[in-house]
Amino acid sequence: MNKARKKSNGQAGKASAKAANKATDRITITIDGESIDTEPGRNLVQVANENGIFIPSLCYFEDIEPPLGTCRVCSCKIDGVAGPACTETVRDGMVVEAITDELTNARKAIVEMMFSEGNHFCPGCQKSGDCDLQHMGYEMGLTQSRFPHVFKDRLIDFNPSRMIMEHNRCIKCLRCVKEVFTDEGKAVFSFRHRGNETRVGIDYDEEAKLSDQQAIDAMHLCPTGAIIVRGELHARPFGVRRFDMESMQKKEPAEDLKIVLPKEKKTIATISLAGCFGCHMSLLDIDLKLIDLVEIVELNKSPLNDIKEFTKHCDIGLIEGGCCNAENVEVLREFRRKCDVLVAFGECAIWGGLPAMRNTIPLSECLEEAYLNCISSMDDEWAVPYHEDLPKILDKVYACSEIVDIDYFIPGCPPDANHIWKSILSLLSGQELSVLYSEFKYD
């Protein structure tokens, strides 16, 4: 009898709550166990983000209705069924799983594939720091892609009167196709071809009819730097870009750990392969911490102390730059043999970086352009250099992980000095240090 009464009271309570919600036009949903009071019919991504639960998305844009649901980065489990959160409107009693290991891994895989499939050279992109794809990489903490980069040769469309269509950066989110129209209602962008060859095309006649402001709005609508209006997209300094300083995720402030370093000095070796030495310069930017560094480590083979050969086995090896010739490969393999832990630091070492821009062009064309079709300071000196002492150039620039096993990755071009410092301390102490969002960058 008591159980029946309790059950009856519980049902009455639920009915009363529903009646109250209906009277006030409010509903209750649950996201990751947290009850959220909201209005019915609102977009799930908006509701979650407003309540400090970050659901990542690339194609979602508030003004596009119905939502696109093309990128699937926002996938959640909604009432037990997996699907894109951006296409869902909230309803009373909805139960959402937004952050699980399975969902996080799936989202990372999608974003990694976008980076690998396109030629995204963040250090050379005008939209770096304001790019939604780059931002998703930061929020997910992506240091590298599990997929090999494709380096497909895509033409850049310079034909429109004011715009440039950079197909290497396009993620086919559909935003421009669904949102950009002339005053007469004519579409400016459209999908062309099918399957893996799908690309966004521009109707040149209709593009010319857009006002200057409409063209700029189309550029800002693009989540990456695929749509560029000539003379209007300018690189902005670090700190004034949208995605430089603060994460969109609700996180507890990291506590400063008391680092317990080993009593004996550890040995570190460093090298620059197909790179610019910028990562080594960033390492030197730890400034006065260099005094602390020499107290806890001993540098072996490194350009920092000009030791040319290994004199002992090393605990940690730091690799800057990828592999563009046979000598790079030989040196990298030697580092793998002589170092217990190998760290790739900088974009060039992680996936090829700016030197890998040549990967979309046949090597023969690169050499012809550099040595045969160039302006020479010497008469009759148009020849591709060849000598047995010159290292053999590889067919492309390879990431270090394509040649040997890499244990850790520190992204950036160059990585932030504090990011490098914290990574070294973590490896020396075995304690995980928190890298700030503002220190984790690809450019």
The other form holds:
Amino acid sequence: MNKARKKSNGQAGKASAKAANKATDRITITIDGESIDTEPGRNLVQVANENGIFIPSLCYFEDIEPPLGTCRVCSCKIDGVAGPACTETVRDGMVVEAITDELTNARKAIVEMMFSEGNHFCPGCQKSGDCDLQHMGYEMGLTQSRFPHVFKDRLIDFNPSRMIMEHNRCIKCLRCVKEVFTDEGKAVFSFRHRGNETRVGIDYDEEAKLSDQQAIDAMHLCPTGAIIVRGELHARPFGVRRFDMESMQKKEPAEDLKIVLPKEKKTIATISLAGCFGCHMSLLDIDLKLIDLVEIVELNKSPLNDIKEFTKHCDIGLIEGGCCNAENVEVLREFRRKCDVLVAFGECAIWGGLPAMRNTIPLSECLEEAYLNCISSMDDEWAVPYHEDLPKILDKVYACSEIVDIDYFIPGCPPDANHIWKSILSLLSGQELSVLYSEFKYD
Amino acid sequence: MNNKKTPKSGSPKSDLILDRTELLAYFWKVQNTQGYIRSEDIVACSRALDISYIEVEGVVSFYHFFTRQPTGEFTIYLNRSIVSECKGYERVKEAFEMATGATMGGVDPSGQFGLFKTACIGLSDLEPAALINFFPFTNLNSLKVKEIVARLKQGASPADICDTVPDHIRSVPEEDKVMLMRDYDPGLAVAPLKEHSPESVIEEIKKSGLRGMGGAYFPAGLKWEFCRKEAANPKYIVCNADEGEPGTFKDRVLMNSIPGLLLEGMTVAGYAVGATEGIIYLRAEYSWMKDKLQHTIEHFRKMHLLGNDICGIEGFNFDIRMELGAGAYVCGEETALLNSLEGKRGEPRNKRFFPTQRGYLLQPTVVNNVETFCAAARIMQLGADHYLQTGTPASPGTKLLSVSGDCRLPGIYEIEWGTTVAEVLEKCDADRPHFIQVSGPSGECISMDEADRAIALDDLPCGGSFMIFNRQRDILEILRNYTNFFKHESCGLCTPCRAGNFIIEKKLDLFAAHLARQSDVEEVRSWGEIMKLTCRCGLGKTAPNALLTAQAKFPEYFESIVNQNPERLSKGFSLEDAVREYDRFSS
Ligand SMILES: Cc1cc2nc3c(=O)[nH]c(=O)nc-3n(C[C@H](O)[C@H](O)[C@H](O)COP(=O)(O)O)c2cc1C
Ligand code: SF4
Ligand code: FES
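Could I see the form predicted in complex with its partner chain next, after the form predicted alone?
Below, the chain from earlier opens the complete complex, with every other chain and molecule after it.
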């Protein structure tokens, strides 16, 4: 990062001097009962990760000293006290709890909060595949957020001469505030306001003083796609993105499936609500396995066979798409009534997905823009369609789980065909099947 | 810290000379003279400090009382704490709106009156209460509001017509067991210093077992000792007079009734740790007490109780100044307070160092609560042995409770530690108590089943706030008020607090709309647990306390408000509500 950056205080120098002094000593720390031999003065997250214990982190950035400790994704218990691992320097005899149900759950919840709090539409984001937040979502096996999405209208600030500030994507990690300075040592970014209104502000004058390289560095420093440099539409091209490769965690490849299938054929119904049928297309992508599928299941109401009404009670209902109008709600409720198990597949069903982009804008403004401020097909007449035969439009796009109970979620936009296939198989057989990282990762 | 403390001489187009630590004071001057802060003022400040515009703007926008729009010739901040709500906030708000023509959150068309809501202003014994141009107006009702506004319109100044705030000291322990609220003569704590070395002062305070009264109960003597042992100089004594916890007003009463005692306590601390400068961080809501404190400071200087060679002790120099906060509960957190004093956003620091190691301007600093300093002064006056004769073995001494809510005698109660809840309820003549919030929204609530619990560190600790609610008060409304408070007061730095409070508020809205199910009760509880585990500072870690304890202690209430026969096809969603906007817009 920027060479002219101010030392925030004397802490950094002192800590590293101390580390150098002791560099020859070795110390032992314990993580989840495992003794680890290391050097004193090193960062706990790094030591853990090097030793195969994956502690997720987001705001942590090696070069920033002292570490920020803002996101809390790395929360562990250190000598019995809950706190972030990233702000800890290893000490002899340190005892760390990292992978426990309570902590894993809490860390996952925090990443879920970030997805709920911001407006993260990965399919339309320049940083996809290069985004620390998305990456952590994959690593932690996030399928949905337990929190309702907030959908606050956030600005996209095009005022800076070189950068675009995409406030929808900012996770308030503080990296840019602490790290991006002009050559004169002036801050380019600062937090503004407080509470859940907290935003990162950018100084237009100071931003203009950054060199092109400094601006690009700032974009790469940002863990999400909140800082975008004009003309750099993709932060990095496919194939060389930071998270194109394998998972950071060691995972055994799944064994070949030996599945005991139920004797009786199970019945499945499917539907696309406010979706694009992409998830159904992905389902068809299982290719030859389709033949297996019809062996073991019977399709009831579904766009695949064009059966319009339920003819019997079903075992499984697959839902694509969220609810954007009253009809979607009725159909979804009918599915809940007629199916034992409901599965939301695809992002739209899970939290609204791309159609939910409208959720940050009041419905009346959407209608105005779509039907009133446009060219009309009727002579000089503008009207919002409103008729008893037309389903009423909801104030926002709802996730299926906001309306009825959903039993399982298969994430993806669209989910990988193998992911869908394995999930269905495991539902039918009652067997647990591990989904590979590459099948789970869909961007 | 900012490396460039002194502005470059001849820095362009700015004749303002400013140190970063004077930033809040500078903007207070601007806010008070202009009624709001313009971009030009921010530019001027950023030039004077040679930092970027956004850095200054980031600080200004953090504080509730710094506004970027005019707030009227008369700025009314009406308290919206839960006690105020119980005592008629809604009616008073309407009365203000009617009389002034301003709607809540805005200024009337003529620009004369601005009406805004604010978090607890430390007048819980006098609710509903408001600050007009930061002067207190108490026990408001529709009639009184009408009269106040009429007089302001006729040209009266708020300073002339505001209410005198009574101290309401309702009860103290018997005879010799009174520690704080006994007679006071200047010098009674500082004079004995002549017979003490700094080390023996620390020994005396340690011996007394005095703990911090700001809510964290850290042993005061130990804190002073840590600070004394640091090699760096200068050292600072900082008084935390931010008293932001809703329902607390004990520090107000201490400063209003015996301000000298606080100054002496700080002086004693200065002597003990070897500091020469003390700073009182006074919350802006108490600025009406500023002059009184300032006069006391000046009076003390004249009496050689502050200044050089205090009390004739050669080389013992100590002086005290005051700094004003600007509306942020989190600035009561000690490291956030230090940042605020340094002219920064009031964000809590990473807990790498104690303030006694690196505090104000990264120098060793003692931060204590007003009551802690006052108690320390009394210990120097009366001796630790005397102090040890009150209270219980585990928590010796006395404690000030700020009692408010549904009782006949709200006010200050000095109690010995170990007094039971029932005794307090009886003393204040509580009205059908049902739900009692101990230590404020960040503390815990108790039911009447626990009335015989002792207020003491080893049973039911209490930082000062003691709010009583009777059966008529809706528990959900209480909890929603708290959550809303935390949502606004979170510094915004860490995810679980910034997003968590907001998300929990949304969930409680679902309860209020009668759309919640039993699973929602469990869900929101687990979210609270996650916040407790992962938040960065005490604010977020304690924010879910009220909700969690209410769930544990009033399970039947929660059962009564959730939908008992949920169908799997109706979660917290109402189709009727969801299509309303479309119907309205299209037809
Ligand atoms: C969110 C938050 C708000 C606080 N507010 C106050 C306050 O208003 N007054 C206070 O004395 N202490 C407050 N504290 C406690 C202080 O951090 C600190 O513990 C205290 O000032 C130390 O003084 P003591 O040891 O004398 O209590 C607060 C803590 C937190 C986490
Ligand atoms: S808990 Fe986190 S967001 Fe809340 S006030 Fe503390 S540091 Fe700030
Ligand atoms: S990575 Fe540790 S708090 Fe963000």
